[in-house]
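First, one chain by itself: the form predicted on its own, in structure tokens.
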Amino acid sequence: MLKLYSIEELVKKAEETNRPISDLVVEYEMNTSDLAREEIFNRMAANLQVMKEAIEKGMQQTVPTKSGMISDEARRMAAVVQEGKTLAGGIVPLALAKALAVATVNATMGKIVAGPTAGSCGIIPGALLAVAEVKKLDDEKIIRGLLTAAGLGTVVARKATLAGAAGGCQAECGVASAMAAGGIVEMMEGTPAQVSAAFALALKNMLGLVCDPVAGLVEVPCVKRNAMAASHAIAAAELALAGIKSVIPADEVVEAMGEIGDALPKSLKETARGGLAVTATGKRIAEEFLGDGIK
């Protein structure tokens, strides 16, 4: 029984036979929960729901949060994508659009899926649906690429962390645009071999994001963050879908990215003691918001 704790294991196993990386994470996931095949899918089927209806919702948000940090980003870039003002036109600025609306209503506490985590939640939602609206995929498409983004989020979990307060940013955004380059190579039909590239392009590029949210708030620099890692997991799909291969296989990227996280102080892991959060800004709104601010 395949057991996730291996990227190469996985593309292996694919390749072997003849299989999308999807289904192998629905024989894990049927093998590990007994469930049956329709309802797995079935589960991904309302986790996509929740995305798209937070998506919904963080396009008309207009009211700031309790801290004044964030307010309107989502609604004003998806008002640039609409009017077709944008610089680079097409699926990137759509996915930031729909990025920054999952992460603002994540910050207004609204209902959101946290995968991998709260703080990187409009990630893969963000880049997966501005790449399944452009190219006309249907839910069957997204469910398979957000199936194909858990099972290698799985691995990463085993294999280093998920949480910033343990690897920095690195291990939230970072191995969120991961998982969403590998989810969105597999919508594109991509091989499996090219699914593991877009992952490990990606991470790659996020390796020692460090963790410094102003005021311990998961809204600066976190929701914009997750805009620009939507637009780094389409850039890195795009790289693995042209045949580009990353030099470093993936699961050495992932071992890569726990060691950084190890080395990283404990000032830059989600304590708001370290990064932007104690720039001179970040230390008033923390005064401000918080009446004591940072130490």
Given for the second form:
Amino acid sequence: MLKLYSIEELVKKAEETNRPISDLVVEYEMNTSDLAREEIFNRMAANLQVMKEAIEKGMQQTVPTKSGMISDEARRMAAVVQEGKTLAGGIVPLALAKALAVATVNATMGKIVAGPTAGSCGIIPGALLAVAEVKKLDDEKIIRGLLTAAGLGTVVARKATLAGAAGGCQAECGVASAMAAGGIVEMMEGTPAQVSAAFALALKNMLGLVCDPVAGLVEVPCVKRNAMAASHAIAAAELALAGIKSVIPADEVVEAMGEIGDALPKSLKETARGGLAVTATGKRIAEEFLGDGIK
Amino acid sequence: MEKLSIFEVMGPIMIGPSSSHTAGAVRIGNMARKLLDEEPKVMKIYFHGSFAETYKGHGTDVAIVGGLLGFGPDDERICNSLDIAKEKGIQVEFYRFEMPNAHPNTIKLELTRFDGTTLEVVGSSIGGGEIRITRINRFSVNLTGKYPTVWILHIDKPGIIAKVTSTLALNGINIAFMEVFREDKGALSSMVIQTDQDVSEDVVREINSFIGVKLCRYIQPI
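Hand over the structure of the form predicted together with the partner chain; the form predicted on its own is what we had up.
Full complex below, order starting with the chain above.
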């Protein structure tokens, strides 16, 4: 019985049985939650629906958050994509717009799917849905990408952590980016080994990322970091699909992430007591915001 | 190791912006509402630690009130919960407080029912929307909201625990975790039983009828 304790085991089993990773993740979930195959697909489809609605809503957002730090960034990016005036063209700018949209909805108390956390909720929908839109992939394919991403994240939850307070932002946006990279490879029908490589390549490049939110809010640097991490997932998937491997295996990268998380000082793990949060501007914003209406 | 659903990693569907400061706070409110078993007339809400620092920015205030009104973590009414409480004539007060040795994301709730009786609940949001209820009135507990739960207040005397557990056994209900807490010998005790199966109304009624049992409340998983 597959337990999702190791990515290597997941890849090995997929290769041996000649099945996609998403199939094995579904079987794991059937054993874990007593849900039928169809119910699992339906539940992931419900997640996908919430992601799509958040993208739609976030792209129309104009009202700033209470702190004023985030307002219409997603709408701006979407407008440039719409006009065909982007620098990179294709999938990446679209992923930036979609990821910004979901993260903006989160910051303004809208409905999102925590994947793996609320603070990193824009990355997976941003990356996967941009690939799906440009490559014209159907919902079934996207759901398989989401299942794969969820399976990879489950291993991280077991081996390390998904909480910024325990591991810094590498555990949230770093892992979300790695999960998305693996999901994209699955959607593009890459091999199980390529899924693992994409995951490892993405996470390696996010190691050490700290959680230093201004005023303790899920806004700066979080919202724009969601966009950057979505583009990073696409880059990792691109490398993996070209057959580029990670020298350090995925499971060892996850272990390194956990170890780095433990070594990070508390001031850089969601306490808003270090990094960007204590810059001159960060402190000024925090004072202005916290001074507003709180006794 | 504990079971871990992929939907805990890709999910839950929730109102942002923070699993710990928003969704977790809603769930603490949901648990307290179930323990109270009716809509509170007065909600006194005390924030400790990180909750006290950033409760407005993360909407912890609207989240806890939404949870106490019975809204789930994905209910968009949460954003308007303060107005909804006001319309219902519910008195809502927020305070900051210090609780020694408590988790940084801790809330104390002092809730008053329509008949004037009160309930005090302390809960912590421990990350990713997961919660622990650590105190009900003066009784220490360790409730996660993940399992069907029976909360019993009873006189501390021989035989009551045996009667309750055998009633559950006879109804095919397996006990996953159980905690008994008393302040003094022979005084009022609290028994919290988390089970693997749902507990029917009949079973709850039966336990309630035992001599020495002052209250038996069933709390479905949230």
